[in-house]
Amino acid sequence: MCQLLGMNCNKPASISFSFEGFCCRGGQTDEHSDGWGIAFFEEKGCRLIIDDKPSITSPLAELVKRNPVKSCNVIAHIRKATQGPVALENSHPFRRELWGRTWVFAHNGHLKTFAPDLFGAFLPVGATDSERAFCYLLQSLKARFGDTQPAVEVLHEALQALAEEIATHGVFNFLLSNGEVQFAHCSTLLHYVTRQYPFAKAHLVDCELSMDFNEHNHLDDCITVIATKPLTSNENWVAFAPGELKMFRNGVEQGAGERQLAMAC
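Stick to the form predicted alone and return the structure of that chain only.
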């Protein structure tokens, strides 16, 4: 299957270090060589770069690594095709507009019998189960909430129910962002690590590269990186529970403080 990489932070940051290791999994240290893509949000704008070549040999991937873009929300994907041919239109992330904002989505998994009725602005361009699921998510949200985006907490609840529905058709790990928040759903496998003061030195699993985050971050920086499998060998990556949908904003998992307080009580 495919692999996911996401980043959410309180101030624009570069994902180059994590992306370097992630790209190795696209044909060198793993088999995900059927295309790749990355989306960077900048305020309400979104840069999207996709390629149907393996990330380890893609000149576009090399360009991203050598010319880092700083962003508060990033979603990246490397593909192992299960539905749809290896083609540009089937490369993740996928992008659509809803409620006056750009939404970006990437999926890891296989939805075997998922064929919803889609219409209007939410028709897939390619032939993947992933893009169908994305279109269905946005179409369902539009049908429920109309022309106005609800509060993100309400949106979180609605997405949890939709994710559970779609996951009955197979494996549905995904990342979804509108540039304001990032949602991450685990069906089978997903991890995250939050980097904040005191920062440490990290070592990539997939290549000989290390970074001392003390040299690149300020005391108030808060950065969460999400990945299918941990990218570094010496950080405290946290595994998602199956069926869990987390929401991150400003580098912090939303609702985590309330849950910890309830457990303490």
Second form
Protein chains: 2
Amino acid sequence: MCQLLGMNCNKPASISFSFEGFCCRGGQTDEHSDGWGIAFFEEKGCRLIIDDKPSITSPLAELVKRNPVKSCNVIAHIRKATQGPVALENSHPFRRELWGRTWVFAHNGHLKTFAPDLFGAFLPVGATDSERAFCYLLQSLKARFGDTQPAVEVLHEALQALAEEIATHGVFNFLLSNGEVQFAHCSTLLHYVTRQYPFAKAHLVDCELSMDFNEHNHLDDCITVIATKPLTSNENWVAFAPGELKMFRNGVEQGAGERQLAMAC
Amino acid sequence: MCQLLGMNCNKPASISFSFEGFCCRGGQTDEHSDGWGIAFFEEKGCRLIIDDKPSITSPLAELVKRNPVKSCNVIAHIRKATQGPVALENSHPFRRELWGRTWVFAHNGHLKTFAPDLFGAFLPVGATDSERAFCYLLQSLKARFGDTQPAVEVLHEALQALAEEIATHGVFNFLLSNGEVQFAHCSTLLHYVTRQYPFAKAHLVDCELSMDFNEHNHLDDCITVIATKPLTSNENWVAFAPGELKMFRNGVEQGAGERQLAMAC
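Other form of same protein, the form predicted together with another copy of the chain, not the form predicted alone:
Now the full complex is given, and it begins with the chain already shown.
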């Protein structure tokens, strides 16, 4: 299978530190060496870098580490091929335009029996179950909401139902963003950590690298990092519950306050 | 306005030499410093690199020069902003998926009065006349041919009529590819050269660099390079006629034989 890395924050930030550890899993500390990719949103614009080579030896991955792009929404992926051969068109993240915005999607899992009817608005270019699921998600959102994007809270609810439906076909951990919010769905394995004041010093588990976030962040910075498995050894990574779809905006999980209140009652 | 660079060939080749000269026009030998981009097809897969910084100082452009990607279809662009501010989402080439293939488009020109009705299948993310024109092209092709791509010869004919229609709104030089063929439309200014045996030694006009294609190519290589203005000083660049839409496949202009025959009769 694959691994996912996402970042959502309130001000453009660099993902270089987390990406450094994540890349090690693409052929060094782990076996995900069948390609990698990373998408950075800058307002409505989106840079997408994909490669069908291992991230650990990729010149493009080196460039991303050395020339950090600052972004409020990032989605990265390292691939261990299950469906679809090792090829550029099968490398995540995938992107499409819907409602005049770029949407980016990456998947960890395996949807063995998923062959949805796709009517032509969004068709897969490659041969992965993942791109099929992405096309189906966007097709379903467009069919339901027409030509205008609804409020993100409404999208969240619709995506929860769609994710549940697709997850009946197998393992469906995914990250999805339109540059405004980031959705993260856990089917089996997904974690996140929110970094905010007071900041800590963090140490990567995949390589000998530490960072003191006090030195790099401002008091009002709020950064959530989402990853298949925790990337650092001394931070409070929170495991998603199976079936959970979280929505992050400005680095904060949306709706968390309401849920905490409901649980307290 | 902007400048265009395209390449279409029969075997994956590197565009590094031409790109080296082209990049000089992005802030050094010419004024096109409001962003740049390049798309490489590898079979159905597509790498798209875009930047809103000048190509002459871009680390990404340096990487493209130093790590040549081999491709049969390349489209590159350097931008001098006319409509839409300097921003990532306004940087060419643009990409969309249609008929399960990635389509890439770059434009040189200015469509002052072009405000087509876009019905939702393809909507612009940025604010350029160019992306509007691309969306309109794809929308029109989809409306005419439904959910399956017709033969490229049929597409060629349909695109000629669409290009004529859009060009009534201003200057509309463009490159368009689905990774299989490359279309090049000249409204005011576009040139191409086809490199095949016997190969020559070429010298860039924008910087001190020469290349002896005999040393780098095989006897059966066939490579067409398309550019707004000729990139080399000692090759036979052919000027497009205004209003002409050429289709290139495997490095060869399609339909050229038939036209030559017709002219000879």
